[in-house]
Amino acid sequence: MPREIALGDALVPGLLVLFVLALLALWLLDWLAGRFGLYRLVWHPTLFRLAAFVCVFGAFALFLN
């Protein structure tokens, strides 16, 4: 994966692609968690979403190497 990606005239970090993919995966995970009532079991749903995003983004970054 390149270190920088050219979008028009701007160079953006290569992890931006992984960030967007992690957001899409998190939206799917969030929908599934809401659909099956997982948020009733967690103390703070917002912190759970943030932790899930960090885990998904970190996993995508690890699989990149």
Contents of the next structure:
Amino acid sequence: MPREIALGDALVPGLLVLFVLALLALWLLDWLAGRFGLYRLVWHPTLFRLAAFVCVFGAFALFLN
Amino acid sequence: MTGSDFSGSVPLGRRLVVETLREEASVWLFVAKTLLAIFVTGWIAMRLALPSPSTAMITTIIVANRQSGMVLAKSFYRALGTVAGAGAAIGIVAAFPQQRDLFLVALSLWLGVCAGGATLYRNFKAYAFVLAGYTAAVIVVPVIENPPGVFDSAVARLSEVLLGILVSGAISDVVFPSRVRDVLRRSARGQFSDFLGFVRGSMEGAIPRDAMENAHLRFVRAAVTLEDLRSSVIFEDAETRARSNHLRLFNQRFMAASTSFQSLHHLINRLKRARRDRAADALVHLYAPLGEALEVPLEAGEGARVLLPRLLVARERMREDAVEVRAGFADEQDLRDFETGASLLLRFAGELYDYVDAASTLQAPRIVGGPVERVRFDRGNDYLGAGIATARTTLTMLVLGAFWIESAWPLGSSAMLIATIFAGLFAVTPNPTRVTRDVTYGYLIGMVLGFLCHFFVLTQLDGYGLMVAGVLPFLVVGVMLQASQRWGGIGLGWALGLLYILAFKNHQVYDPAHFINDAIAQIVGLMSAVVSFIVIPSAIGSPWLRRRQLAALRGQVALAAEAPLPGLRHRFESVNHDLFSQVVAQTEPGSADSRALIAWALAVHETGRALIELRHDMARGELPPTLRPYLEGVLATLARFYVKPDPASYLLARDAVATAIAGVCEHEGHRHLLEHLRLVRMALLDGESVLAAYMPDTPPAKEIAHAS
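Let's compare: the form predicted alone is above, so bring in the form predicted in complex with the partner chain.
After this comes the whole thing, all chains and molecules, with the earlier chain placed first.
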């Protein structure tokens, strides 16, 4: 995937688009975790949430190479 | 209970010290987290070589809050608003790339519409509108001479704001978070035990009118607070989000039960006043099983679940008692009064059961069952107030824009930007003139300090770490003030002014002439925001708007009488509560205005609910065609009376209800309709209610006797 993504004719930094996508993915994960009470099994839910976001965003960002 | 034990065993002085320290610690934690967020954001933004790292840093200041849920909620809406604003900016530039005048008009209109939208909502949704407005200006104004640059400008702004949001969200949520969730839990529990306690405590029957009014006020506040908290907590806690619908349902049932409870007690009070003690005492007696059912210590950990079977038993007993008591009445009149009250009481018992049921589902450790009934908390909005906000913002922008073009002021854009931001940010506060003035003072302090910091400190330093050390002493007091209630505005202005004027970039420029010109432009911008608030005062809090809100509240009876039935109960309750709490927030407690308002709210609540129940019964059963016109007459005349109260329409409404009661009495098998009608009738004839002003001079006691 190129570093910049063309939306229409305009070039947008790929990282920005992926960031928004990663946020959406996190939201979905969050919804699932909340629905089934998975955060009760985790020591520090918000830290876990942040770590999950970093993993998702990092994995997406690997596409840019 | 534990609080009093605590104060007994620990000396007062030590407790004072501990509490002060705890408060201080929370302030310093807030300061530390905010500063950390600011400088981490700045560092990342510089590493990423974003064009204006200071924007990202300012974002963290704006979303800073002591509670993580608030930060996340504000961030979410800030992100939404920024994206919408960026889209609008590109659209406006694309539409008018060559005509500066038209372009300014379009921009002003967009800003105005966003400001208007913001006044329609409370909470952070309003904030998203504000952001959508001024983001467009922030993106567009700097590239006004160079339209193709708008896209880069938009992307830069988006990246900076999103970066700031991410960092402050992560830091406030991960580093020693202070949770709104706990506040939500506490206030939901508080609402529950407060209400049940009140119901239990009122077993003796008559509650004085002012106690009733105070209780109503408290319940309304509780319902609206809970809804506000809920809308913030869903960003912080995934589990609360999953339970969000349950919480709404809980709140709706609370409102329904508290309304019925009010009606019931007003009825008993009226009967007592009219010296119909037999019926009143019988009702109080009938009420007793409910009070006994609630006599359980709730702190035992079992929660609401234990109450459910007890309430069922109590309801059964009340039904049986009612039959028995009814047989004992010799007087026709007493019997009628009693029946009206008993049906209200049974309705209340049913609603109380539903409410406790919702509470016990909320307290259950797991989310059970499938989707819950979807309910909405509707708000009462005033479109005229929104129109004023729109007009004010548009006019301010047009005047500033015209001045900018005419004077060819090089830094006019800076003034315009600041004016836009502040006119938008504070349009939704109850007292914008004061807040904006506070922020302006803070801004001045921040800029003077910024001057010192910029030219005497930063010029001596090299590298990011030293820069942080250099800025910190100037910033820290501002952030600390932000945490306090009284000085919050000044603190916000201080921090904003300092960061804005320092305008961190990767290549810092030291140019005193430009610095001072920019400072002057920003002050002019702030002043024009203040002036715009003074010239076109915000409608919020004015007597004019209060009259309008009162009219809207009365219009709720018309809503109850005419709006389509599905979902009407929820809609009526939540709009009522929202309107009521809006006006309460804007009136002096205990003033004549406030008392009139509460009195109206009670009347509207009671009559509206009775009308809704009446309509439900009308829709359910087969009505004889001769009866329907009478009932529709009741609905229409009552709606007209409440929309425009005067003695003539009062008489019309009163007569319509009397005719309908007589009409229903003539038909067999429609006695259930009578109870609602009698309730409406008694509310209309209550000599102590706000309606007394429209009554002809006849003694109320006789009227009640005559009525039913």
